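The chain below stands alone, shown as structure tokens; this is the form predicted alone.
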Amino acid sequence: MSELAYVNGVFCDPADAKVSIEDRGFQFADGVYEVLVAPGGRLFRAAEHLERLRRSCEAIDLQVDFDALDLSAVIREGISRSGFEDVMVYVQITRGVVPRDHVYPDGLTPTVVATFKPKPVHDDAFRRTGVALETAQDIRWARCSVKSIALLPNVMLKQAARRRGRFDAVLVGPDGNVREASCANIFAITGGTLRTPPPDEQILHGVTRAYILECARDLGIPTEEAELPVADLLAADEVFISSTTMDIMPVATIDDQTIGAGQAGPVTWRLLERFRRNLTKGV
């Protein structure tokens, strides 16, 4: 077992893994990417990711021909040539290597790059003790449903949290209103009812934020995807954030606010057996 690359069709150990500095990935941070995972070797949700990853292309007027490309192909080899038991799957397109102008050309060729490594490992001490966060101003770019690879401002925002000693950042809009954590979707569950940000440009449509949405629905728990403000955030009985790589991570402490009973809530780990329950069925 040894982490795994992949560039332009060719698979290499991540050392000798290279680009152009004139890629304008480098240059511009001219590209898109998505997060997949595979507990047991199993694809979880690969064709909701790769028909985002897709939408993130034609969003920024990135011409790649999927078919050819293959990429489902590309990634059941890369996993299975890692040998890793669980495997986190990052690909990244960019716009392609041209001299350095803000003025692209048609026709280029789009670099196409992947990595293989373990899935990330929170257990489940961590989870039921639940995590801190902080509430931040949200100064990321209007189009939050593209996944870019132009992540500056929620690098410095999380950076800062962790300096801080919380988790994550929680971005607040300037209407006060909830929108997502630095690289997570965020849940509030008040009253019985699950409640996230709609998905609307100021928000990544997450992949497992709807399979979230599923399972609760799956268990009966009334669902409502509408404006959390801030106070309501802090107010709710349980709080929690999710992503591909995390799952589903309980949140304890909001700037410095204790989030129902401070730590795990019955909903929330409900939700998440229910979760784990398919996730290895590659659903």
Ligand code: PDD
Contents of the next structure:
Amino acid sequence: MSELAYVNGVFCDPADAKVSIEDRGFQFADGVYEVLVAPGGRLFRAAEHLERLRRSCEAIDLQVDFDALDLSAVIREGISRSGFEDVMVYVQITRGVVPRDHVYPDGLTPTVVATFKPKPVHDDAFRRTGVALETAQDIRWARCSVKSIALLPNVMLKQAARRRGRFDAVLVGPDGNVREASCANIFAITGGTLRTPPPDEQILHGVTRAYILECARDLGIPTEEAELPVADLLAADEVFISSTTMDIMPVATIDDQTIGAGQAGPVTWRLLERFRRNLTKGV
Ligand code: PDD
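Switching forms now, from the form predicted alone to the form predicted together with N-(5'-phosphopyridoxyl)-D-alanine, please provide the structure.
Next comes the full complex, and the chain you just saw is listed first.
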């Protein structure tokens, strides 16, 4: 078992994985990415992740021959070579290597890299306690549905939250509506209804988010994808955030205000259990 990298068709030790300093990913953050997991070696919703990667490429005019690349085979091979039980896969495609100029020529060969590492572990005791969040003005660009590698605003916001002892930031638009966390989607439960902001250009259309909405429907929990004012978030019975690497992470406080009972709530936990049961069946 060892961490593994992949660079333009070749699997290698991460220490030997190299990309040119003239790669546009390095110079301009001109690229897109995906994070997938394979609990028990079985990929979770790979088709949805690869479809979103395709959409991200299209959105930034990055032409990739996905048939020739056969990312699905690359990812499966990497998972099997790494030998980890629960794997986290990072895939990044950038526009390629060319002398630095904002304008790019046609016909560049994209740079494709991937890494295969153990999936991060969040134990249930930690989840039961719930995490602290803080609200912050969303300072990102206007195309947040694109999974761009340009993550400086996300990095700054999460780092600032961590400095203040919070787990993450909740990004709020100028209209006072909640969007998402720095690298996760957000949900609130109010009077038994599961609420989450709509899948527009202000948020990433999370694969986990979509899956949680399915789990809720399976459980007969009413769902609402609509604007979520900060005041409603703070007054919610339960709040949680979701991402591929965390699954469902309950929230205990926001801006030091206690949410519900100040720990993982019952609806959140039902969703988490449903999520896991379906996972072991393969989804
Ligand atoms: N982040 N919103 C943002 C801004 C994200 O970066 C992510 C994922 C999500 C959740 O999407 P999904 O459920 O498809 O993972 C929402 C990944 C895990 C990351 O950047 O590491």
